[in-house]
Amino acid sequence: MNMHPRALEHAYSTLDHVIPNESELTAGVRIEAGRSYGFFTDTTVCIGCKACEVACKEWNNLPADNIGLTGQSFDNTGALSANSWRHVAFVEKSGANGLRGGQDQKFQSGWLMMSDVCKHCHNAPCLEACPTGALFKTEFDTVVVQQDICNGCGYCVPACPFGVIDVSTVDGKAHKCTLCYDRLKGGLEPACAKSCPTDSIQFGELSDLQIRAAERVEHLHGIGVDSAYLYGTPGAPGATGDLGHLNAFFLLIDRPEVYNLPAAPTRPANRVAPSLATGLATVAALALASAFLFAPQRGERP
């Protein structure tokens, strides 16, 4: 087992003070103000526990989400909401007839599980749609919500092409995954990442998790996984509309609307400039329209 170095320094169970650049231990990476961070989750390696779910709560303080069973299978948190910042979904794969067959794919046979998130998109359409400065870009590339300065407008709401945020029922302002924001500024982990058991949800410097991302794609292709591929990197599917890329992207192994992400996600600044224009269009039209059928005919008097 390869061990930093570092590491025995900290070689008790119990310690009087924070490790200085703790990440360098948990994730390998020293976090740097300037430089761009994210996250890396690999599907296929994802076996549905929640730890992540569990550590995101704990470490925000997160109340519990819709208490009960909702019957999609094991998935009980149903959606990202303000009190739910990493979902965790179930979905189950069957065959013919509706039956699992006996001779499954390789890696999640009869489920595809995937821990879902704010994506902290490159060009975030929530940040553009905001009229107080709320939500702004953080030192470490990530986008932020300050509670005291949002008026609850909700505009962010439909911007996000993923369905990420959410206001609050109980005070009002909108909530969603900071990717640890507070963590990164002391050098931790974030705490999804930091207990992720298999690695599926993997921290670090975005160039380093891209080229990460794409050996491990080229190796479970020559394993025979020829339907891996990456969602949200640059030039990929979910990537698109400009956006130019996700700072939390995924490895998944079918269409991306099976997982719950879209296709094809757009920025709906794009489609402000054609929508004002073709207003415009649709207004001179009402105008000389009405103009010629009001007008004076030929005879009449005035």
Given for the second form:
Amino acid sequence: MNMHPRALEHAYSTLDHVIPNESELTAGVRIEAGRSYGFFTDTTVCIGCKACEVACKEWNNLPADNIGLTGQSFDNTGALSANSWRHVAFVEKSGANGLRGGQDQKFQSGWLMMSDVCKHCHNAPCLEACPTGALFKTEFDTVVVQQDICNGCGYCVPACPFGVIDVSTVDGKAHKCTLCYDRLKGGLEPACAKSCPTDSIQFGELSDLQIRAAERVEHLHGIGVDSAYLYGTPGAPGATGDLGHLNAFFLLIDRPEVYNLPAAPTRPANRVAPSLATGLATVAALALASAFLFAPQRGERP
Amino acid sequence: MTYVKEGVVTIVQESRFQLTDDNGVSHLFLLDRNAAAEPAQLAPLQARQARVRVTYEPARNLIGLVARSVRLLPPSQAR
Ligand code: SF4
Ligand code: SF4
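Show the same protein again, this time as the form predicted together with the partner chain rather than the form predicted on its own.
Shown next: the complete complex, the earlier chain at its head.
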């Protein structure tokens, strides 16, 4: 096992202090302001344990919501919401596109599991829609809602192409994953990535993660999983419609829609100019039509 | 129906806080939009480990409690 040399400095199981730059030991990355951080979620190694969901709720002091059974496989979280910032999707299907093909027991389903989260979009539509400036880009290139500035107008909710951000019915403010902004400031890896037992969620500097993800896709292709591809890296599906790239991106082995992700998300801001032009053209056309209709006819008295 | 709990604010995240009562049991509260307190006032309470009295109602479809008011207890009532 590779152990970071700094780990020897902290050999006791009870500590009276926070380990400085702990993320170096747990994720192999030092967190520094001005750099770009994100998540690489490799869905092929997710086992659906929901440790990420629990770690997120624990750290962020979020209540369990959606009480009851959804009837959707082992998924009782249902969807991302103001109180659920990680959601493990369970897609039951046979064969799982060659990954576990032929190894399933008779009548046993194949599984696609994916821990969904805010994508921390490069050109974040939620941030563009926010009239108060409550949503902002942090020094770690992540997208966070400032609670004291949010007025709960909810403009960000329909602007998000992934259906992530949500306004709480209790405090009336918008909430979503902060990529553990408070932990990053303290040099700690985000709670979900730290708790993931299979490293399906990997935290790190975006450029490193993108290289690591490309190598993983190549490896999977090499062992016969031709369906593996990245969602959200520059030029890939998910990073469409001027979104730039997603700081939280995924490795998938089926169509995005199967995981409840949009195939080609877009920035709603792109539609402002065409909508405005269409509106102005309609007004002009109606004005012209009424001028013809109601103009005095030849021979008629004005 | 409104209830009351007293204890120490032990965790604060945005408008959510954890109150640990005298029996050592922790409860998760969400500050109501009309509460007689602001989310920004919660962090100093946690930092001071002050005793507070919270009036609350159960939340719908959430395992949490909706705080209607958070009042600092005078030192005489603090243990
Ligand atoms: S996924 Fe949605 S909530 Fe997250 S940054 Fe992008 S637009 Fe905003
Ligand atoms: S609800 Fe809050 S974060 Fe969303 S657009 Fe309105 S002010 Fe901005």
